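In structure tokens, the next block holds one chain alone, the form predicted on its own.
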Amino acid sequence: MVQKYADTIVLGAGISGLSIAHAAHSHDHAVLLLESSDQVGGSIQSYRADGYLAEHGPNSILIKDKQVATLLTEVGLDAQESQRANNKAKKRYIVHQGQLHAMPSSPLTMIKTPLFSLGGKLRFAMEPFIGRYAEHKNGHNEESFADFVRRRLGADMLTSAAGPFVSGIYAGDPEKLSVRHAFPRLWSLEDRYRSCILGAIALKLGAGGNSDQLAKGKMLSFRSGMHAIPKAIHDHLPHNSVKTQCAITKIKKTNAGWSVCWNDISGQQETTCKNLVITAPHHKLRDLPLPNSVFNGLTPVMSLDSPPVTSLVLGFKKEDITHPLDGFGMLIKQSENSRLLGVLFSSSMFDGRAPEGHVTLTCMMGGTIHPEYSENSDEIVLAELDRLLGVSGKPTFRHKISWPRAIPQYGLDYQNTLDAMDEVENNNPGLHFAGNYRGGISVGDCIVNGLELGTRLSTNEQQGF
């Protein structure tokens, strides 16, 4: 066994780890990525067969940060490979009383929509006159997303729009999610502008905006699928800087930093480093051979709730579906008692997701409120698709992926999780944690956080910290 050295070792070659490595290597900082599986990308995997394209994880990325746009350009994902969402994907449907209704996109459609009662619409219009959160509920300043929406926008908005929205993003329960942590941009509108509506107007007019934010976000995917992002970053990294099929056998502190031992196809390996970054999923931290002082401090992180979610991608002949599928997809109100969280109209969002004359539907199931629905049979799903979209005929394509621990929930006690990570890092210089359980669950958030950490590590190295 030959002992080697790297400036930084990153455990996990998902999108967070790859982004850290990209930023660090851009500053001539040597990074070694160790991945337990046989490929990079984590949950961002794409599957193509018989003219269909199915995603295992995220189906798109919302580009709203200049750093993300720059990264995609740097790794060669230019306009020829990227795909902007089709215009018809701007329409979002909500299932209300068994029917699909488009979310309002203007004051006129807000007045006409049957999604909200007259009282609910009037209550929504009163939002600019609602004061800030009093910060005394339950003896602390955490407020659930549900309480936030009820207080600012009314109960109608929660049940008919915001609640299904949470199901689509977090597969979570709006009563249990912290608005400050799970939706920080929404929370900051009230904090900075006293009103969500007034804050949104101010940002649209360019007042107090973030210089790193793009003036207008754009939703993208790629012709080969979302896996194009991790693949392109990996291919852009120095040769031999990423090792796959690695089984970590030992992690220990040294006088100069950290030492990591692992086994791969070449046998037993050991590398020392100044910085060790762990990007493994939070529920897999318990599987790592961490020192006891580190392991014991991570209990709030490892126990973070993450419900099961299943994605079932089905293809159909276009003629076998009554609904025009002229939108992004449909989200379903909890009161509808559906066995689905929602359905993405994947082939309407992006071209190349189904053969000519066919369509693709991505059905999402499970989540915090009904985890048992993640085990729905195909028969249950097909019955729901028939009821809501008028789907008949047999599927012409099927691809299913289940995640037993899918999306970390930023709950009302999430600050304890952040405090635990901060304390472990402060007590163990050179140790860092990153991933979708810290700083945002979206692909864009993970990329930005990874780039910033990679830059910080390389900058500190150059400054001799």
Ligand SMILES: Cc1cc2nc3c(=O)[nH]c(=O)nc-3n(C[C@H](O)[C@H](O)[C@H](O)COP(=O)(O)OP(=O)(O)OC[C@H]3O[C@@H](n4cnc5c(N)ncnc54)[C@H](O)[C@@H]3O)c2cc1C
Given for the second form:
Amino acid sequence: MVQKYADTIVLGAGISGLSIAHAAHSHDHAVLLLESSDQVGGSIQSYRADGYLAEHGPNSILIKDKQVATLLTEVGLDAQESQRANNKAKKRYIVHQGQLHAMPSSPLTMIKTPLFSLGGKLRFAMEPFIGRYAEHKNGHNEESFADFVRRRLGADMLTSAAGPFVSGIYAGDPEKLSVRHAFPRLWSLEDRYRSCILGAIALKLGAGGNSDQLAKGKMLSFRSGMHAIPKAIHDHLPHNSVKTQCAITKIKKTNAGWSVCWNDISGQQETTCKNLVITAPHHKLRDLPLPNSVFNGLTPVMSLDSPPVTSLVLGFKKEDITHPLDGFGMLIKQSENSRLLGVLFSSSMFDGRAPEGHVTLTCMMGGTIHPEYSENSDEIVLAELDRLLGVSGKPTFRHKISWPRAIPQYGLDYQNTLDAMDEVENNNPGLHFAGNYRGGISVGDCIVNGLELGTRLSTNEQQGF
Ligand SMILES: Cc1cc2nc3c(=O)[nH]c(=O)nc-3n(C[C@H](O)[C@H](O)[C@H](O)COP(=O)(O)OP(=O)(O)OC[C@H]3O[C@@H](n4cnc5c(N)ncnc54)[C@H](O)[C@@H]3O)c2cc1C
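Could I have the structure of this protein in the form predicted together with the ligand, to go alongside the form predicted on its own above?
Let's see the whole complex now, leading with the same chain.
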């Protein structure tokens, strides 16, 4: 039985839509979640076979906000089910001149590392003495991540550390991403503390030593993989409030709010609501039957760049790899001309990712700079793994997932995208947009933004009509 009225209808049951529904339901708000695919979770999907565990999208969640830890506890993902990243995963490798070098983690290792030149290290040490950014240098009125890092930490730090880091998070081009929008926490360090280094030290000292498994700052996954999060949130929602395999056929404004028509296995359905929240990916918005006035206003959102990324998860016998894989993984400098963006040492990060005596490597390829590498053949990947990690022997496991539009890029004109969404919402009371194209791409950001919106809609009667 489908409810004829819901306080809020949410389109899309990825982590954003589920978080909105969770918060709204917690405030006794009637929610209906409509998902086009046959399962919840969106890009958070885990695949287990033959003793291996492969992630399609995110491999871990970094707990930066208390709301995220609270949500995980509320839906039963407590210390029993969650897994904290192994200690050795703290080590992150960068490929430099064909060799893996650990990112420095102390002043002594910073002095010793061959990753940066002597001039680069001295320039880095000068950072606390660099003043705040006073004026905008480019025509976009927006500073790129690359310009920010060059200005504060020096060019060497950009090419040897920060650039590869951007490939790892956004699969993006540091010259094209807005530092203010794509890395707001880094950007605000300069604003709040005048220096990124001093700011980072102050925040670390302030965080104190918290040993709680779900405490802030911890990198987590789950015994059954990352899909445990959407599954647990879904299982906590009332039966019948989530519908999968829904094809939305009509969205229209009514006197009291919105009406949504869709087809599912039970046939044609219609539900009216006060608030309609759209969390479908930005590149899918053009497939929705939106009123023309809404559709036209969303052009900047629909045209956000999202490069293709392929994740190839391979299993090997431990003895077939010479590198000890004692870390989180390796990121690769652009100057190395590698066909890979980076490789996660998944079975080193979390236990239970490979059978005894075996390991799992998650190879990421594609991204903004070399989208064509998302189509690398297995032979190319295996040759790279052999060159960099000494991998010989045939893979004992293989699972490949391609994301044609993987991660939205918060570029130098991203403010226009935000303004466009604000304008459409202001002109259409009760209509809202949420998802990884607004306010952060990480799983944690999507949860926080979703919880805030769900709470706002269900506690503020001014929302909607
Ligand atoms: C390869 C990869 C690796 C990543 N790694 C990490 C990581 O390690 N850590 C991290 O924090 N983040 C990572 N991310 C980012 C993070 O996973 C995503 O940004 C986040 O999961 C997006 O959630 P969402 O709900 O906003 O969107 P989605 O997950 O895209 O969910 C949107 C949902 O809307 C549905 N939908 C589409 N069209 C319709 C329609 N017409 N009607 C109804 N429903 C519709 C979709 O089927 C989907 O279920 C990664 C992403 C990718 C792709």
